[in-house]
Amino acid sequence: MDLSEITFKDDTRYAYAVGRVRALETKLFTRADFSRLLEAADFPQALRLLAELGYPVSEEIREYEPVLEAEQRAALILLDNLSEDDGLVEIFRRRYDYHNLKVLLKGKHSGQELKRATMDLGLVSVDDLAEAVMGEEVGELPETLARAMAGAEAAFAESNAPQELDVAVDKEQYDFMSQVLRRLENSFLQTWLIWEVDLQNIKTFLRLRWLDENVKLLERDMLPGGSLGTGFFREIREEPLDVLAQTFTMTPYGKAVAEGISQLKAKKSFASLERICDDLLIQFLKRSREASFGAEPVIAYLLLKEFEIRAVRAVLVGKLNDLPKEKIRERLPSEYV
């Protein structure tokens, strides 16, 4: 769907919520803010600047993840408080349950302790989910998570491939999200999800194409809910990269795919493609500022805040590891640098 086709519903239930969000939008990081962070001489100075910009950090800390998780939690609590639709809260909280499920399943089957990589931001506590993954109290899980876990376990038992765990859970997650958004009949949010799925599938396809993997992986890895089906990718899997760029011209992703392929050929890296896809989604979300009332600005704020947090994390990781600022910049969406 083209951006010009997006329509917004004037849902006056969200009048107060939109007012709150408009004020918070002014506090989202700008290019100038990220420029200051990139120019920081070292990790402690980056933390000082981050504190000036409103994040509750100090120079003494080295563990910044709890701070970033607290920022994400605050944005989710805002959604909890402002949403007039239970389905929206469930969608955006449930994403963390799926994330945690993948982490715990990989920990179980690798024999590693990966619980630190979980994020206690979902609707099911990490401890309860961990018990279910280890075979205890499975019946207490919501149906969608129980189905995702069963599908992941079955896929892993057949292939013994850890990546099958991610694929099975991701498919259940996006199928669940698509169903809820269809029920809510929100054009903007439905299109956002379609774009997110399409861009994930495009990135998956180009990775498989670049690595010359076989079509069976293509069938396995494609996510449901997008506008470009598995058949579309199957038909173009043998085309040269330059021709592939032309294939996407009539989609909303034409320029992004062309630039991504160009950067992939030049740098032999997928970092630019990731950044370009993020740019496209950020630009899409900013269209919510055209809405006078409705859930769209509330959800867009949450997602833009999450993009900001990811970018802040990339800067801090880079500073902590003494990466040159040019290398860090490559990992940030162009909207921020």
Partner chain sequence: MRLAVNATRMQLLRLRKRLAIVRRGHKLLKDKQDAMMRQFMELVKSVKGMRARVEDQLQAAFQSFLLARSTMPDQLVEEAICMPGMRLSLKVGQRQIMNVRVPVLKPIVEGSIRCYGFVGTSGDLDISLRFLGGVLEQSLKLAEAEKTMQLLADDIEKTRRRVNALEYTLIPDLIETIRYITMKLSEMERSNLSRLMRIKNIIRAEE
Given for the second form:
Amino acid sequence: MDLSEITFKDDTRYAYAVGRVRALETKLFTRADFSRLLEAADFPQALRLLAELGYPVSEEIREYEPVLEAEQRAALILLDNLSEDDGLVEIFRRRYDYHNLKVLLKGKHSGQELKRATMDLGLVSVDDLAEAVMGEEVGELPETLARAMAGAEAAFAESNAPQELDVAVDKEQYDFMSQVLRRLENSFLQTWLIWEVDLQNIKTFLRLRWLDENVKLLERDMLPGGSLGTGFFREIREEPLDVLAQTFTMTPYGKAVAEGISQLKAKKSFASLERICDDLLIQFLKRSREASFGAEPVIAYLLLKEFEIRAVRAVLVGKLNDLPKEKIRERLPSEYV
Amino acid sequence: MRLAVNATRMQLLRLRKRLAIVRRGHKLLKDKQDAMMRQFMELVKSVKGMRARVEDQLQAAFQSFLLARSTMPDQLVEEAICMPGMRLSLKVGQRQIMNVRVPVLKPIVEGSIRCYGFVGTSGDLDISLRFLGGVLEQSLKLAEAEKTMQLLADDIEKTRRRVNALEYTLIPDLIETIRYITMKLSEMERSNLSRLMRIKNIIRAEE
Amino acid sequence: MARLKRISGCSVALFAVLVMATPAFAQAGSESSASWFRFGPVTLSIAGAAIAVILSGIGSAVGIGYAGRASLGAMSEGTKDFAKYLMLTALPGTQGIYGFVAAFLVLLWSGIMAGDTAALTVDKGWQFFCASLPVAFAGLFSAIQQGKVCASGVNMTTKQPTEVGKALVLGVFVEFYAVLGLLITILLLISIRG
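Here we have the form predicted alone; I need the corresponding form predicted in complex with the partner chain.
Up next: the whole complex, starting with the chain shown before.
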């Protein structure tokens, strides 16, 4: 698929949804909002500012995670209300089922009670999922979850390594997402997924290289469905970092990867690389402005909101730990700051 | 303080022999103490460096972890690290420094410290865990060195107490006692002599 | 998209039925006036008027539907500029009015309103029918497209409330072709009458 060419279908069922999303987009945080948040003297003041900016901060809340989760939940409920395609709701809420599945599988194999790590934003209740993981009533589970579970169990039985559980479930998740988007014939979202998978794979590859882990296991950690196949990564896996920056010039991510690698070498941290990848995705999502009808703006809003929530988390964690504001600013997507 | 012994020639001989042994023992102990001190100082120096390194690494690990946490929801962090992939077992051995038995720790590591998939996790979590993995081995070495230091210090203390006891109590006591016995003996000899001379005079006068 | 195809498909089919049926029934009608389906000149004129109203009405309804839903979406999030949204939403409604005007003129000038249809021939009936087609089809398609332009305009206005003028101008561009359709219909009607 050509990554530069996206056709928007005039799906007029979404006329109301797009109108509403456009109004909501005006409330997404701007540069100025983030600057104000960064200027907050301490954590409680940052929380107060957040309440002013419309986040559900109540008086007694002293933690940030419940606030962010409530905001995330609101965005998902909005998607539920506005989406005319069940598939879209499914892929974005199913993510939490996969997450819970991973948690429960790890809990089962390490004999821990891990309810605190589950998120009840998915489509299957955590209790039902737990029953299925423990070997009861697997039949009730949606096919993709059952498949993910079986794959994860098989991979884990072979190697006994917990990351195998994650890898198997993640692969199934991305497989499922691309299937649904193909079925919906939505070229914008299909392209978005390809970008997301490619960037994720690039990050995975660089992390493997940085950790000097066995790059031969590349195939295991790469997600399916991107435009850069495992063959591409296998070819460049032995190249030194400086050469790597060049090899991506033919892809849409060339500039970002080069910049990310130089930052990685300078700062010994992945923060900049991850921020640069986020910037690319945000830029991409902003192209949904071209569409007046269709699911694209609705999904783009959800994803932009998620980026915003992540940026807010970075600010709040920074404030909580008294990091200097330049240090926090580095981590915010430059699309905002 | 004078020892409570009979002031006999027999005792004097015994005490003299004992003094010689004690002096030799004192010298040996003193040498041992010096050698231990030297080892101890070396250990202190290296432990200081090790501790600084471990603390630096730990700080780096926590900083990376903080960075990672600031980009991931708590539940995701929890999910990523809730089930460790690395198994660590510890083999404890022994070795002797100057007759002091100190422990030798040998970690046996199985599996990789990264125990999560790459999707949804931050690269800084990898870095944090790598620091922690490196710190683990070093902190075990540090623990070993610090325990050795502690045991050595105990032993130095004990040795020093012995040396001091010998130097400031036993040896002076022995010397004092010997001198006392010597004096007592010569006193007795002198009194014997004068008694003999007196008797001789009396006898001579009667003749 | 699917809806648009459905609407145009229906209208074309209706038109085809009329065209194919008319000659047969016109002949049959002259022989037996008792036939329930007589395609005389009056029927043709009425069909023309009806088509003008129906198609441009459908177009307007769909177009207003798009723009209206977009406006409601925006206003449901507390956006205040109702007046601006109202203008943009009402714009696709004009086609329906054009259709109504054209239908009114057809009924008036064919004499149906006055009950004086004696001068009407089958030829004349066909002329009235054909004359009402431009406004019908121009109205149908332009209203739907205008609805989309206006919905986009609503979305843009939500983000940049000061730019509402530009959105209106672009919407009016589409309107222009509906006006042309109405103009030709009126010119045709005048020439038929004269």
